[in-house]
Partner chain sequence: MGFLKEAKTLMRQNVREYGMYIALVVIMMIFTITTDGLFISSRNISNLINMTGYIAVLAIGMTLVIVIRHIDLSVGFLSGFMGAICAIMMMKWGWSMWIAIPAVLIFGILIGCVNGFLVAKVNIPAFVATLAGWLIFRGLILWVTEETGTIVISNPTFNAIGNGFIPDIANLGFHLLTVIIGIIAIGLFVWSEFRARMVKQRYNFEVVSMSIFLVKLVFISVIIAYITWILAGYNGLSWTVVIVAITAFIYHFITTKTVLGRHIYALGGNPEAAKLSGVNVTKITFWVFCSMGMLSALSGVLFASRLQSATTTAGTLFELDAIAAAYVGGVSAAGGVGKVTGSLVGALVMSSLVSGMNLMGTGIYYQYIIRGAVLVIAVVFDVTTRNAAAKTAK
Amino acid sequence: MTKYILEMNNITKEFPGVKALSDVNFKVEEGEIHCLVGENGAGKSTLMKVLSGVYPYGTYKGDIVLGGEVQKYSTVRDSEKAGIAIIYQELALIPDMTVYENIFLGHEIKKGSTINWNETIVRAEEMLGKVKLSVNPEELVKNLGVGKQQLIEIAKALSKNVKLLILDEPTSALNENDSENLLELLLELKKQGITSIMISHKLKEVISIADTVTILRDGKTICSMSASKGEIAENAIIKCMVGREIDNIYPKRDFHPSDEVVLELKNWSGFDPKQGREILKDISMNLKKGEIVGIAGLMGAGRTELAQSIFGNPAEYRLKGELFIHGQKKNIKRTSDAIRAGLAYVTEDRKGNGLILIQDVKQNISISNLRSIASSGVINQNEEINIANGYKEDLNIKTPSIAQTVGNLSGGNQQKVSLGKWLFAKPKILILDEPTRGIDVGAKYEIYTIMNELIKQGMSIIMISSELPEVLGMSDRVYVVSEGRITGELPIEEATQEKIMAMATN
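What is the structure of this single chain, taken in the form predicted alone?
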């Protein structure tokens, strides 16, 4: 008889104007890795927040059964006491505290009424050993990379005697090596008897690691698939996720870019005074009208720094070299100059830098070009509403209304709002930094279709991406960046993952 560590029965959760979960049933076997997948807005994170006590008992309908007993969590601390730990996409570490302080934050080891720091450090080293992370426990977290911080989060969970570990998009911000290490760790934890639930949009990872896959769509349970029965396959998962088959994730284009160069960099270099080092080194590249140029490279190679240096240099690098737009040399000192020159930049960090999460969809879209809908400093609200509704329809932003707070939208729909914001600025050149990070395959297809439509209309796009299949599937040309330099340029006909990785590690 199958032994379930967790059963969530007929879970229904509503927000004002939205039914996020509708009679969801979700069962997890003891000691398995169970992947939860679905489109953005399908209800995955909401379901896990119900499970972990973020949404307390009484705010939802249905039952949570853990270890055979019905649970009624009032707070996250209640679920932690029961052996549940959840690690979110945005890590909950305190950068200016040490590794050991972060691991035991909130459940400090005490001797009497004071914290036993020596014992804390020793126990922290034990936890770091369990996650196979070799760092000094006295190191400040802010000095460590994202991959190591992710492992510290897991060490923190293990220090609480976790039985059920929940990871929400754990590899979304990791490079390929760190992602592989994390997946191997989950397999190792499985051997130690720890059950894991992983939310992920990366289907290849899901297929490689999952014992069971459960798919949600529109707040409902669609199906569960078992690896032991050979049911887990990419096409089957996609069909259940989006309700249709997507034969080609990268939509084909039936047109080609012109020979007209719209942006060119010559001997472009940048020094970061905060880091005290050169982050861009003698870069020369160009972008043609109606072209998508992919920028590939490892994390930390200088891709985002390159984008920001072009888009008004908000990080205040010391720049050298020449920038030409439509053949004219430009001296762009601030982002407002870049916008006037026809540039737009959709940041990789949509929540931190791309959107104002406490404001609504309408305000986020209009903010990039308020002058165009204002007279004597007063915004024409009717025009603002019409414009926002237009982008809601054109970009298929799934929201009850444009008055919805952006922070309440799914990641994919937040990304569409961020894109709509910059399209309203009427750019000729669009820089997309990790345009599909943390969004599902259906939303990715919509973003790619929008990109194709934009270049068909004459726009030109620079696309930075850590996903090599995305670079190969959407680009006309590829530049590879390594340690601040361009180490290669490939027409898409000649580009392969192997060639790009060889150049990225050069």
The other form holds:
Amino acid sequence: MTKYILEMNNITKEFPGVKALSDVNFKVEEGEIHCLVGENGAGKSTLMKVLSGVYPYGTYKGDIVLGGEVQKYSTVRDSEKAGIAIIYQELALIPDMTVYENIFLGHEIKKGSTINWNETIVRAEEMLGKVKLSVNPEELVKNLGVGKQQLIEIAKALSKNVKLLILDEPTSALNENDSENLLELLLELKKQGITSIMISHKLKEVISIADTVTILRDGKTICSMSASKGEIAENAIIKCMVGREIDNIYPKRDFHPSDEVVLELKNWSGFDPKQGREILKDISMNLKKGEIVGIAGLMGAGRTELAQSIFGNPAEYRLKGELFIHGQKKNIKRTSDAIRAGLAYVTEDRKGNGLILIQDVKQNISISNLRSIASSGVINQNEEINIANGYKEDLNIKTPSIAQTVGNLSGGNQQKVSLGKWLFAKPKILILDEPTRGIDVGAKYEIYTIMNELIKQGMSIIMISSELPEVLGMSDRVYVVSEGRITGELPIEEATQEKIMAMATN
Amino acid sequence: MGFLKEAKTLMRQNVREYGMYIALVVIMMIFTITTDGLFISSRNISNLINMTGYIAVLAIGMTLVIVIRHIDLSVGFLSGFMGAICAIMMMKWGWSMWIAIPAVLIFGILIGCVNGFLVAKVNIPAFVATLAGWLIFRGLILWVTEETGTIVISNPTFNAIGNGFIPDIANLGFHLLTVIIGIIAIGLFVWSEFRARMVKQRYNFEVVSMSIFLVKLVFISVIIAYITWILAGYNGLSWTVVIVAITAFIYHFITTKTVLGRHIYALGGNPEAAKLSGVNVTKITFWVFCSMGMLSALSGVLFASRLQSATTTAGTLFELDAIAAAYVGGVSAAGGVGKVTGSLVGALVMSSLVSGMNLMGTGIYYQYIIRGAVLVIAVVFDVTTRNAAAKTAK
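Switch from the form predicted alone to the form predicted in complex with its partner chain and print that structure.
Now the full complex is given, and it begins with the chain already shown.
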């Protein structure tokens, strides 16, 4: 009989209005590498948060059994004590502290009531040996590359006597060399008896190291495959990942794009000094008048960075390549240049950087193009009211009045305000980043209808979306992005969920 | 909806804004009682308002600085330094005040630009950049006044800015021009309120019922009339009031009616969203600090004129009074929220406390403690009512 180190039985976790996990079963054998795979929003992160105590016992239904005992964590510390360590995508190291300080942060080695630094350094060296990292423990973490920082995170986990190591997309920010090192290390740790759970989008990696693969979709366990039985194969995984029902919620359109190219990127590359890596690599793409181009890809593939780099934000991006709008080469330095060039960008995060939640509907709509309703800097407020009321009617924004604070509206209506704001800027090219994230089906349908209406009027749309059915249902053409590169271009007739997912996990 | 019920909901929705006015009225009534009416005398009210002037102009500028989520600690000593420069220009260099005052205002703008440059371009936290300014201007005041110490200003026209009153047109035992201005102010107020109401109705916006509307009109008109009457019974409107009123009017206009104002509040409300909407964050930050510099200079002129001299300690703690006035007046530390008019009332609340306690002969230590307590209470009130409003909205 196989011995399970971890059993998560019938886990159900609900958020207001959404069932993030429903009746999930997840079993990990002792000493194996178990990969957890699924689309964005499939529930992987939620499941790991349940396991690590981020969502304390009582806020979910079901049992967590670790080493034969039912666990009831109320904080992350409890799960750490039980031997669970999670390494997130965003590393949790303190850049201005040394390697050894970081490794023992939170569980310092003490002599009496003070820290025993000498012992700390010796133990840190030992841990670094285990992860095969040869750096001076007294080096500052900020001077090390992302790959090495990741290893330090693992060293930190090992120093806590970890039994179960969880890595959330560990290789997404690493280059190929570092990725390989990391995977080898996982195999090495496996020999030492450490069980790992790895969340990953990169199926090649998954296939190369996993003993077992569990696939989640829409908060449910879809299937589990075992390497020893020879079940793990890319096709099979992709089939389980996608299979999401395509509802008939996409309004028909009897309109075909023209051949006139309105936007073209040639060899577009971008370097983000903040992350210290290249986020966009040699991207060439185009958009035609009256066309909806879908950009598919998984989270972190560089889709939002691509959109923002075209839109002149953030200004720190170091960009190479050429951007043509209506055949003219453009050099967009800031967002106001982009707006003037006829671009508009509806952000994926409407609360974070899309809307000004404490202001009212009217002010949010007019902000993108205030000058058009102002003479010598003074706003014509009657005109502003007319315009806002116009968009309220056109987009069917459900609000008692345009004087309502945007923070009080529902997600779907906020999204419509966000759309209205950018339509008021009178763009020729509209970039929609996850246009229907977190809104209900009715509002989705309305937004799709609006999109169809807009292209009929001669606008062109770039739609970034994680939801494959949406990409397939709305686009005329699809580009797939993976790791900052365009890995495929598909006319809509040829596009299927499986093909796109295969390119996105490439 | 019944009159009382509507009044109650209205009160609940706008408790923060109304609370401030109510606090001001309550404070004034308490001091009137404890000083046997001395507090509300024409002479004291006139003095009180003049005393508030140089803080009020700083508070107006500080409102915008805090709205865009920054702070400016340098304004106090900058104000003192600018006053000293103005005094030197007139007394030592023999410049006419009509050249000296604009020169000082421009100088203030330039210094504000330096702050703006450090904050907006070099990305130094405003706290640090302006703390450096605080030290530097303090040093500069001591330096320029080193030889002479206090520079006495013997220019009666200049000194009238802080101490003088507008001339009267007739001699009737009360100040006729003040009364006329008061009546015009009430007329303008009533007219603009009616106009705003009509516009709202035309667009089918929610408006308060006619009875509530009239009560509000009458209430505010009576207050304006009463203050006018009190002032008319002494020497009439002072030049300080006129200058502060014009400044407040300009800034109120900028913040509520212009693209610039909207961009300032957008930047404060959500910098990321503002940036993505094409707002030039650097330019707006620059502008706000330049305006603060100019208002510091104006404050310096008002203060020097009030004291009829430039002293070595001018400007001490003005910045904190201005910041306190802004917070008491409803500016939110989280950014994006705050009215110029609110900060004016905040400044009045704070100086009413000082004036009232002085009349009562309260010890200076109590005065500081009470002012501190009022500041804390105002901000706690602000935060809790805002949270409550956010909850009921959901």
